[in-house]
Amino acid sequence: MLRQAAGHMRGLLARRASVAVTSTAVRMASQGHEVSETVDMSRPMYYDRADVPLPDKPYKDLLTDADKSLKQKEKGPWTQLSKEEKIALYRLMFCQTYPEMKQKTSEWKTVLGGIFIFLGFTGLVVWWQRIYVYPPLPKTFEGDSQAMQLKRMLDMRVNPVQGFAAKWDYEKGQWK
């Protein structure tokens, strides 16, 4: 029985999945959908991070003719380069400057909005539960009933050392 099930599964998988090998990665096509490519972490990558000042590779890999001539000019004295050329050389190596990386974003507004939406939804759920799920409060939670309970506890002299009875003046009939 187990062999039949395994053979049946192999047949289904062989019919449903086709493997296409490309130069960069192996992709698996199943029912017309492709699985996304994985990133090869062993290769150098470009990233902008303030804590890592030099990425593994430059921002632009493929250089135009103008970029190549600028790179040749870079090998000479930098005093002959104009300010625009220095900025262009910087932009060949890096996508963002440190001030651009450290620039404040308005992401906190989205996070705070999400928190408030979540809290509002939670409040609605709690309100709905109080009305439709929980039973009504017992009569002992009403003010008259609580006053009667307090009077009974005082009459019984409950906890006369440190409790209610210690704070009640029995001669005057009022709180000390």
The other form holds:
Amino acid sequence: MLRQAAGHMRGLLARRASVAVTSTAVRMASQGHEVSETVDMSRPMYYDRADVPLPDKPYKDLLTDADKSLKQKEKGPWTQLSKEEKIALYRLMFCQTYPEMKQKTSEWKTVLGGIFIFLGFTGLVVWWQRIYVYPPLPKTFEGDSQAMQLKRMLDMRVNPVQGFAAKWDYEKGQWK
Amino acid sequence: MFFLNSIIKWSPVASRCYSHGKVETDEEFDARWVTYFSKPDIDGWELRKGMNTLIGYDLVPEPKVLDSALRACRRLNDLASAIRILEAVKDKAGPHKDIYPYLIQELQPTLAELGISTPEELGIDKL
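Swap state to the form predicted together with the partner chain from the form predicted on its own:
Zooming out: every chain and molecule, the one shown earlier first.
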């Protein structure tokens, strides 16, 4: 089992929510060398989600002395806080504002590009198959053979009511 | 779980889809939420749970509910959450751009009293 290093362990990306990395302590494996950071999902996590405005924990856990004194000031009247202090308090609690969260990404370009790349690759594969894998066409595909098949179908009166032979004028020997 | 009777409505309606049983009126819904946030010793978890649940509904909360929530933030000494709540309801209004100015207008006395700046005043409504 992995053991936690001293202090909090806050993780990185969880699904599509970006989780704040405040203080990261690297997990030590039992051999004592460092392994990559993992998220402890059994603890409250921070997330920026438009549909869940207040996450389980604040963004910044470890506060500097300046932050702590600001937090003390927050206990008094908020009218005494300057704009910068209010913004600082917001940023302590939250990573991204709503507009930042809802920024459009260029992910669609990646998706569309990937689709085209794979379609193109598939096209190349099919082309190669056409040349190197498929056997030659049977002789019945040639022009003379096709004409003979056509004549046979007309002689057999294939679909004489509404389909194939119905379109052939038997008296004049041509298509209607 | 909760379905909205009409498509665009200011007051929320919470109703279940059974033909019998009492349907909660808008006023009852609002009153219930105002009472929830008015709890004098409300704790951080209850505030978060309440707000997250409220934002999960298909409605924009009434000013009086938000007033109660903002006062709860004051009791918890949490200005950041108060600003976040304002951002969240603006987002909830979606394409209906006239709802948020109305809410701010209705909440102006409370915002002034408690000293809560709107995201616009702080400049964090822009990227």
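Heads up, when I say rigid core I mean the largest set of C-alphas that superpose within 1.5 Å between the two forms. Just so it is clear, the model here is predicted, and its values are computed rather than measured. Numbering follows the first chain given and starts at 1.
Once the cores line up, the CA of residue 54 ends up less than 2 angstroms apart between the two forms. Note on residue 139: its Cα is shifted 4.2 Å between the two forms, core used for superposition.
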